[in-house]
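Here you get one chain, nothing else, as structure tokens; it is the form predicted alone.
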Amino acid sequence: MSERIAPRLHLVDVADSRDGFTLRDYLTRSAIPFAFSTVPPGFAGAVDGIPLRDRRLPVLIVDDEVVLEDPTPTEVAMQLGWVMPPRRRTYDLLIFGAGPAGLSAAVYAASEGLSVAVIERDAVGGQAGSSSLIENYLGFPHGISGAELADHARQQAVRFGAEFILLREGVDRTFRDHDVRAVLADGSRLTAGAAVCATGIRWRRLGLERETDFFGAGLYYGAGTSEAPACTDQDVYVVGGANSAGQAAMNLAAYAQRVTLIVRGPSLSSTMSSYLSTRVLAQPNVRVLTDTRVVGLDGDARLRRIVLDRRGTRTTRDAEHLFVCIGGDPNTRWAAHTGVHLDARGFVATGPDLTPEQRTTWPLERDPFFLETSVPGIFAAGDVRSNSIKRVASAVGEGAMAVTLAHRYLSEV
């Protein structure tokens, strides 16, 4: 079905729980409404008529009766009926990744009559799904959240016949001319004539000591849409100078007493869209610190303090909410042993960006198509592709273009 029937969900947990954050983040990026309540440690009362004595938190109450104790996102998705086995073994096209590029490819491929399977190991939407508000995407004059935009695209693709294989990860891929093979973590084996790799990027880390310790307990990557209400009347910090950081700052400013945007460079003008930087600088409870880096993290079970370096001067600030939006690194570990070549930064090289050395293994008389990798019939689109423009609109365009080129490739058989 294209429409998800949303059950009543109530998530109950203690404060500052990493597992609770993981579930809130997953549900928010999946555009699923839910209520959230915190209880003190050792709580033995009842919530929604459900006794919590001896329950393992976090607890997710579904429709006031089903209780999931300390569930993983996969277990939640299974309860909601989203995790299904593949309906077939052979497809015309496999799409790896369900961010804007993968979703666009799914819509256009399915609408043109191709059998399509989209394989996504996490929530639909990719990195864009964590955006609180995308204002410069065509057709939405008042903006739209990344999660909502992604869910609309998913529904559209499903209505055309695309199949989504969610919370499954490919553990092995074999890419050959007109012979794409994928083995999923559950043992499913899929084949296709072509593939679109739209696996996107993962948030870049600060590279600081104790960073992993504080993840989900005061330190978050991306806009932190699920955590914004917890920042009410507090001072919060956002690291980054591009659009994702600006969107996070504006979203958090609606809740927090003050938002401090920490920018490594001398200004916002070279890294953030003009409309957004203008709003950030005009927002009365947003302060911008330029020429500044976060160089230290401190706390107990959660983040309590950060150390800033501004032009060589170090200061310590109390901080219980730090949102890191400093770009990303490509999700391309899958490319090992596939014959798909990467550029020096680890992004997938395609078409004219393939070096003469990388083209030595190219087996066809024609040159690779613009979005085609070093393996015929394997295309890359969106943020994972070398020299792509890191914008939602660009990723959507590349997803559609990849399908056109895949059609052309499949007709060569």
Ligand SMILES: Cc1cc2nc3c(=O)[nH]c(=O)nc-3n(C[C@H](O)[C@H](O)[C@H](O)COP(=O)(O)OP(=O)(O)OC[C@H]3O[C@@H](n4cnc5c(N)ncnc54)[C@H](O)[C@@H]3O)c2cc1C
Second form
Amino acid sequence: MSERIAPRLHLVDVADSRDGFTLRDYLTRSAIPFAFSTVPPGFAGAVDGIPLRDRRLPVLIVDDEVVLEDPTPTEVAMQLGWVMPPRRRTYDLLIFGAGPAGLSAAVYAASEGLSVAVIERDAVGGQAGSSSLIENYLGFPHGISGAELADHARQQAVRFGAEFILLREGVDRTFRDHDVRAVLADGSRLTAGAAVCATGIRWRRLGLERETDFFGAGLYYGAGTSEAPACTDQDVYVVGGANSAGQAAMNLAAYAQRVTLIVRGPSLSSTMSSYLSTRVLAQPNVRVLTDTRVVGLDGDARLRRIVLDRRGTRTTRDAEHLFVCIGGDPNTRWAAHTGVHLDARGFVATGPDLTPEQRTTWPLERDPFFLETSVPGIFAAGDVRSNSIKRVASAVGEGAMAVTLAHRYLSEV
Ligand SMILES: Cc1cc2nc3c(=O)[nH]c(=O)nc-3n(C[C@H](O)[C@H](O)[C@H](O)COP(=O)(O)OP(=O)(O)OC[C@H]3O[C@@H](n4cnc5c(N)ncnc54)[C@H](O)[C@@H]3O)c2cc1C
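Could you please show the structure of the form predicted in complex with the named molecule, as a counterpart to the form predicted alone just displayed?
Shown next: the complete complex, the earlier chain at its head.
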């Protein structure tokens, strides 16, 4: 995938459509501008001169001529020319995940002359792609949107020669000393001398009844960057007490009439960076409800009400927009049967965090490097790693460090 040429995109859909949300979310996280219009159900008129009678919505109109009916993100990415088969079978380094850690590893590996492919199952940017404004990353005094930061990094990696294999997932992997083999979901087989696993975390669910029914129709995971304009003059709720929830609240406050931040603990101070909690508490249209949990969801085709529990007292509130930012669980299902050991919470153990029992399978005389897993030459970087600091800067630092260690490993042959 080379540099992207921005096409003109117009997404047309009925209100409250989950498929439409999936596309808006994907395009927003991919830093692609697009127009969005809603039409009434059964709409038989035309948009941009294109008749929509009998079309399956959502419809994506590309450059006023190509019409994609109810496309998946993969079909959109294919139309935009982002989905390419791997250019080669063998690489020096395979990177799994294109969040900040994987992107950083790609930039450093490619700039140091390694042949490198980044395999990403969703959008470039990972969690950072859903951040409306990252204010604590070095070099951006006024902040930068996560999607923009990720797109700059992607371009930088591509310029150095890194290859991005998007919307594909490793469905099978074998990790042996100097012999990494991956089978991708489309059947492609790749080999490499070493790998960096930077698969990050995925949003945690509330675990409530009907949660799946309302996903994309009033209930969203993450900062909801793509949904903020739809919250204009509305009452919205954000669940969570950490930085992602604080950012979501501040971003939504620019549109919504009122934002209620629902926090399980007694205050924000222990879980949110102080610059952000100060701002949240000073924002006139943000209200913080501490010691409170969401315990019920109700509605019809979309979310209409939530049930809150505050110190044992339950109340029902009208709520049509609920953003859930309660942290995540590691994406490590891939580690099964690879010999890569995890910690008790499912994060990848590396270097000094490998327990004596986990080290019994270590085959080399030297100790594992700091970011090396229990399999030589397989490194983990960023949020997926046990005991990592969950920040963009740390993920970027670990991605760069993993490449240096991979270099050292590759020169051991
Ligand atoms: C809303 C929000 C706001 C945030 N704001 C800030 C902030 O202001 N400052 C800050 O420092 N940090 C912030 N963070 C945290 C920061 O974004 C994360 O720490 C960082 O993104 C971690 O990067 P990562 O590359 O390790 O993992 P991730 O960002 O989680 O990326 C992992 C990538 O791997 C992909 N993947 C997973 N499994 C597979 C697989 N099997 N095959 C292929 N690909 C796979 C995923 O699709 C994803 O793209 C925020 C997070 C969120 C959610």
